[in-house]
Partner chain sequence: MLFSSQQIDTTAGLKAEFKNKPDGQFRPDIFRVSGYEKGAADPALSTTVRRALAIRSLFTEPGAYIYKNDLIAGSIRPMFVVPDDAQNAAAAKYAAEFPERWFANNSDHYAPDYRTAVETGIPGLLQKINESKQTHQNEPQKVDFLDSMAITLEALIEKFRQYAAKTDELLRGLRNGDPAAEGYDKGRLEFIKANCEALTRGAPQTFAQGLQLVWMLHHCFVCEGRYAMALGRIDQYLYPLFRADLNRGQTTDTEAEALLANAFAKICETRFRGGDDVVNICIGGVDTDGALAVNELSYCTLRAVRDVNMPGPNLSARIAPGTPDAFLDECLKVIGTGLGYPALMNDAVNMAALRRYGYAEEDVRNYCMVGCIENFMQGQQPPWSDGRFDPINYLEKLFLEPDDDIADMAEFMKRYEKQLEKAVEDYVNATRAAAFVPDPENQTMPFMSCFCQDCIDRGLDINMGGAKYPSVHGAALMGVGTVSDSLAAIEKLVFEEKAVTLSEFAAALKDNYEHYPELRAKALAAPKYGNNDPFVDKYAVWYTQYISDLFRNYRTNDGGGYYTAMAANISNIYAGAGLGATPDGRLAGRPLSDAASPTYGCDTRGVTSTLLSVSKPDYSNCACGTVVNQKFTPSAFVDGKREKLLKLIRVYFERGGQEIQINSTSRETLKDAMEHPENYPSLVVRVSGFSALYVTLAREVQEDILSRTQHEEL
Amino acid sequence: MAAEASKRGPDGGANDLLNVSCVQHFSTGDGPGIRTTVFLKGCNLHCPWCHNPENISPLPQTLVYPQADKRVSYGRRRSVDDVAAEVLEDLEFYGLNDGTPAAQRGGLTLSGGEPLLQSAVAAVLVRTLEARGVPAVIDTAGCVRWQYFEPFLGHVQAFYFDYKTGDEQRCRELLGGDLSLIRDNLTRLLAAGEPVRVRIPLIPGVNTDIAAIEQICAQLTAAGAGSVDLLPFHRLGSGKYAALGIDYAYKNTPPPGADVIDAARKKYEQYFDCRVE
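Now I need the structure of the chain on its own, in the form predicted alone.
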């Protein structure tokens, strides 16, 4: 799946429209400052713990919540100008003209799904907003060809780069990804001097034991990473699976305990600037 998707054109099959899942205003967890997060639909991975399952398929979907008598639809083709106009509605909240340091300003976050599957059109959005002084964060799993990154180089506030496992077989079989491709992209981004924060979801049974952490640390050190963010697993997206009518593989998996999180933090701190979100 990942290999097939990575061979498609960097616009993900839409030459002039973005496949938008939804837009979240006043977000404070998708980058510095107050942000407008545009979630793009479609992902070439299938992480079984994903808390945004409505963004995996590129097709429109409706989540049905019978108890609340509510239906929520995701997935609509929108023009760059249309999306940019919505992002600019929040312009006054981004801290662009109040002396806030550039690295701490709010702005646009492109998330998903995998936003880089729509690279060509997404880059037009990023540059359109950049011209208005609005910076962008790209939230990516990095499992795409390098050409998908190229339109953004030198034009983003940061790349938030997910790194889920250091085990090639687990990456391939559990996630549907190509670890060598992910590692190469991370290495190239860092070598190019791009601002990168590596984000590691702490998933019980996948990457929280010391051996798995050491493996990831060795790979991130070789890639040139200097910082990591740890994101403890949670089940806040479980209701979405039920609303989609699909089984949630991690519905009975408890979040990592404080002792597990603390042990992981201490290990990562031996190599990197580390924070727990």
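Okay, that was the form predicted alone. Show me the form predicted in complex with its partner chain next.
For this one, just the chain is written down, with no partner chains and no other molecules.
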């Protein structure tokens, strides 16, 4: 493990440490079963609706909530062993030995930020846990070089692959990302037979109109995707923006109504196995 862990981390940080934002136990929305979600700090996109703004910068940050008399610090360099030990505390909850089928077991979810920016060290974590039978889900926006995926191939329970827009210009301007890179990565993952769930945040004004949905459907079909999860926008993160002292562009945007969600679901269902989270 030591040899592998000494590979240089792509975030340019300390090469055998993970830049961990926080660890969330008993996550119920981040994969099958009971998950322990490790949020890694730092992202190469800047989606204006992001609900985890504290995970965009790789630097440590403290959020101050005066109304709740609370300060929460995010961002700590932690060794793989340290993080693995914390994930393994929940070992019994993952259902590894109770007859639960492999695809439905709980385990680690790597989220962020963009966890693949710390690909090399994160892969050591995933393999360390894999050796103990703990499966991993990688929650990625997919806008990284293909090499960052490689160490995980054949070693994860699922890639939760975000697909936010099918519009290249919008992707560049709103997210700061290269859609063709995202699309190529998705295509390659699916071609390699990796387990992938495409996740689409339903963002009002961005990707909820039928034309935008049709565009995404066409690209996902071309990439070979079979299933999508729809994640309706919520503004739960707006308290975090306030605590960071940043203005949140979406603070006045209410979540999409049931009619909008329903229309989107019906459209996606024409092409994919679709579920709304």
